[in-house]
Amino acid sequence: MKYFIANWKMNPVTEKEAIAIAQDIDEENVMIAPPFVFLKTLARRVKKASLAAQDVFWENPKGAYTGEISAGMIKSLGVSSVIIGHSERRRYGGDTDERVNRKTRAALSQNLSVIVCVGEPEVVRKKGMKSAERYVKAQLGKDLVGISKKNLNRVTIAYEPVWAIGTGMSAKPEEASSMMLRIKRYMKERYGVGIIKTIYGGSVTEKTIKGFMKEKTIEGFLVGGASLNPRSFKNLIQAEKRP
């Protein structure tokens, strides 16, 4: 079965909205990752469905860090799992491969899942797959390195071509599956890991998914705006099942 992360965003704008969008989407093969200010209300309320954190900084426990929310504090909520790099981190947020690496092994040290997400922008993807391929390997050897191989099994790859993302433009399924399959080879040629799971962070619809699901590398789906409206993401869930 395929799993989803539900990527909130800066959404809803309520606690009670918050609330209740999770209890609507509230199923064992989803994770939610809601802004900070709803995990701790939504840890109390969500029964079947993990929670993630959409960022973390690098230092732990606490310090002289205006702004920040560490690792261990994400812990202390009793959340799972945390995205780094996500493209609009690294657009907006100032994240280089630099941070990506001490935010994940930041939040490795305290026993907590990583999806890190990589992928190209629009003007490498024109260039073709060799050079994207090319790039997504230049920012995993930047992003991972130092991490150890029994951690690396505690890292999920979120492949994001970064020119889909909100544009309502999407990779072909065998696009996805081919960048995700080349990821896996890198990973067991680099690292030795023999295991990473991969999922598709680019913009999937209802009608676009069902190509998605039939590709076995492609393990789960990154959905952005689509998993505010319940009726959308359970349709995007559902799309395994149906014929």
Ligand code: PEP
Contents of the next structure:
Amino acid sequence: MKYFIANWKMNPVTEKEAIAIAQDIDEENVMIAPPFVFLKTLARRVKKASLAAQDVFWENPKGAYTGEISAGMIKSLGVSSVIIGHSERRRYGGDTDERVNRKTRAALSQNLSVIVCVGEPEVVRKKGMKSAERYVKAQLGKDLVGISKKNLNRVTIAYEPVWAIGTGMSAKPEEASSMMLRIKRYMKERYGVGIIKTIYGGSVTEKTIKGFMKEKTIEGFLVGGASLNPRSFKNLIQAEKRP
Ligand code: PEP
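With the form predicted on its own in hand, show me what the form predicted together with the ligand looks like.
First the chain shown before, then all remaining chains and molecules of the complex.
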């Protein structure tokens, strides 16, 4: 069964709205990634879904880092996972590959599971799939350097081409799938990891989901915009069961 991560980004505004959306999409194969401020409440309210934070700081578990949230704090809420290196954190939050690596290490040290986001920008994709592959491999080489094979078992790679996020232009399912295969192969060659979970993100909607469902290498989806509309999101989850 494919699984779905609902990345709410900086939405919704109120806790009441957050509870309402979460209760509507509370399914076993769903992970909800709300803003930090809603995590505690949702940890109590959500019954079947799991929860993820959208980011984490690299120092742990506490200290003089105004405005930051540690892996230890996330864990103390009973939250199991964290998204790291989302392209919006790289763009607006100043995340470099080095920071992504430090954050990933901090999260793994607290036994959290990590979803590391990688993906090429449009200028790179325009040069072709080979360039995109080189770009993604370079990210993975830096983002995961020094992490033990055992800890890499708790890492999922989200392939999210930057040009596809929030634009309505999703990657072609066969291209996304071929990138997943290349990622899996690279993880084996470089890190000796036999099995690594790979998911796709980038304008997954009711219209585009069908093509992706057929691809075996795509184990799940990171969904932004469509995850805030429970009706649309439920249609995505149920797409697997439809003929
Ligand atoms: C995302 O936030 O990671 C994402 C893929 O967004 P969207 O589904 O809106 O493209």
